[in-house]
Amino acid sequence: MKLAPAGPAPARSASNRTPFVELKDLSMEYDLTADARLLALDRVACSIAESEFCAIVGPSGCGKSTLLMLTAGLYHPSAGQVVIDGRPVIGPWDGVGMVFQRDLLLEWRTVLENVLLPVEVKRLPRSEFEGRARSLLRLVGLAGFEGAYPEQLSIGMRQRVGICRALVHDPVLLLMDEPFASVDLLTREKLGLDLLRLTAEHPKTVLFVTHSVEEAVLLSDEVVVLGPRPGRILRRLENDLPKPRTLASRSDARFHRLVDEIRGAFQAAGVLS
């Protein structure tokens, strides 16, 4: 299986993409007691393209899990509107895969199992995918571990298979809810890398929760910060580090240009003192 040839990205241009993801003034409440709700999304609007990458960054508790699951259509919005590839989403998506900060694999099937799950939910022929499930395993490092049970991986391998999980049955969204939060630094780089190899590889709609600055430039072509509760978007920042990108791309001068843009946004938003 062959990556993306190596070289520069060609440039983006936020004039010229046709939106795949359109977040239409997308508000979310939640019924604490009888007389009392919960704003926990303020009229978020933005806009992905077709095969790129979204990083969201914000606060705990300013609804970025929330946006995801209106994303995917398992939650419906007190207000506003996702519409994906031209059509409202007024229901759980077919063409989502999901990946969780828990692995929640199943700990009676092997790995291989593990990954064709979805397939076998949506009913789609086993021999047409099991060759997918297991280039997509050999892409993460994890060839040889197919027979191998989920008690036997680490906590990174587990989150591998996750990953594999959600991508065997090529869905053109992939949403990712801070998917590297439980495991060591070391082992969140090399996920952050191994994921970079997939996307390549597979290009995908993605949009990626996470609380790490630092993770969200490495990883995306553009950046959407949330502000504290109630979720509004205080800015969006386009990414124009090069690609491909390895852990040394943090050392670029554009990398830290939008670090610092990013907590200068949160820093004015009163989120950091």
The other form holds:
Amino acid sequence: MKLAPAGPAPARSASNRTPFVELKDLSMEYDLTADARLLALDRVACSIAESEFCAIVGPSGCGKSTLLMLTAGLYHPSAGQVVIDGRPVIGPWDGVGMVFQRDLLLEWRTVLENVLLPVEVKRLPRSEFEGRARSLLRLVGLAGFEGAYPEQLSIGMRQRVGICRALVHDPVLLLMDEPFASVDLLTREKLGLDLLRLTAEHPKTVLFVTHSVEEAVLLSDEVVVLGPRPGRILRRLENDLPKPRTLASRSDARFHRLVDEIRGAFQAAGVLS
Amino acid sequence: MRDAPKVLEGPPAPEAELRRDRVHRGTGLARGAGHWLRRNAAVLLVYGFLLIAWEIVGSLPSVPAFILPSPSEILHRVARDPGKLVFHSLVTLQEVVLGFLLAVLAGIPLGVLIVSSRFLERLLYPLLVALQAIPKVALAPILVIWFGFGPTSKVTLAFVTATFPIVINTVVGMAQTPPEMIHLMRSLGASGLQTFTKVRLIAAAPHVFGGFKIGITLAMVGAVVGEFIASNSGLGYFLLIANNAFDAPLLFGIVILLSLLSIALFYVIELLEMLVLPRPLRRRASGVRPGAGV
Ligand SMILES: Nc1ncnc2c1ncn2[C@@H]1O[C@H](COP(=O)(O)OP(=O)(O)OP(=O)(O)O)[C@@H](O)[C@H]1O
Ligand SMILES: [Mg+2]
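Starting from the form predicted alone, produce the coordinates for the form predicted together with the partner chain.
What follows is the whole complex; the chain from before opens it.
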């Protein structure tokens, strides 16, 4: 685990409100050329409670993917730090599951073998985790496809396999970067609700990047709105849309109010219009 | 939308079954042969027709045998003295296979090195391109000076010729893995070696095999050119002998034998590819499927 050694352990109260992921004035500058640098994130500060589903929306290029990379410990911030459960991130750390826009399935592995990739990499006991992999696949409606190859699946099914792979090793944090961007709208909402069922079954803290304001509102407990580059937080909204969420949640008055509010924040920052 | 129903118990949808079926079929040698014949009937017919046409043209009194011997004349000539042909073929084959194996042993690591380091890329790439650009005929005398008339100089020439496509295809193959996949592996705590063996190398394999196929035919060219320049055995040398003796039927026979050997070696690689590559990667060897993640 590449987190700094634990300091004085912060008391974890039973309530969900202790911060689990803390972004402390996180800035990220990329070197473009020898003398040109690009500020992608500018002092982003926020904290996310354990088991909370946090959606991140923002215009293209505002640093959303960068934010996830920093949280996973794959990049080092230029300033500030990411703190997980009281311990600063100093490199890739155990307990992360990632999903990207591309499903990134390995074509030569069966569905089950793809899901078990993290187990293999981490040298966890396969016998213990195979059952878990199968039950995850069942939960997303892929029972019977364990032995199929990715090329035999539709795009939506492939993305679901990718989600099972991100969950199989029981990570504490799920990082998702526009996971449903390449599927059609109908499948997209279905996948989102599948994801909610999964995270209800196996509680996880989720950072979910999306371009879709509606998707953010439908799925999240909290929405972080990032402004145009260099990304900084424009607003944070608690999402009080009642649970469990269904497709019918879209017609709730609160849904529209939240969507409008986020759009308003973008408009005020000059992103829309 | 080929999407599964929400909760699907039991066997996969019939469609998935169907697609799987299409991918592997063919059991039993006899059925396989019959299948092959049926599929290639048109091709065989065309070749047969060309052979007959050649026979007719070659047998015309106005076409002397030293210009275009007919297939039957060639066969007669070859059958008269097969021992020498077999001997020289074995010499050439040995040179080709050895040179090719050396090219594999050197080419893959070179490709991996080039992919893994900018510095090595800048160092090695120009060198490889330069080496490839030199006409092998020009290289042969130098190699003969270094390694003598024997097979070593030919093995070296085959090796030098075959390495380039293997390196290039390894580089292209290694670049197939998208950066996100490498991020994903790192986020799981994978070591560089794990990412290499579990992802990058396998993703590269179809391309590497493509490099092998080009490499083995080029190794043949390299070896024969070497024998042509300076040698006392091998089909290239035998070709020269036949040429000096104005023995056109033998000359044609050797050329045909060379092509047949190349084809055989090519298909040996293809067979190996079928045996080694996991099923979903096989059909892709000849063409990259669009939209496939890795
Ligand atoms: N590896 C890198 N090297 C240099 N610049 C980078 C790198 N990665 C990202 N950037 C730059 O940082 C900025 C933020 O990129 P990032 O990918 O985080 O944006 P994003 O919000 O995820 O955008 P999108 O919604 O289009 O995916 C962009 O301007 C991009 O050009
Ligand atoms: Mg992005």
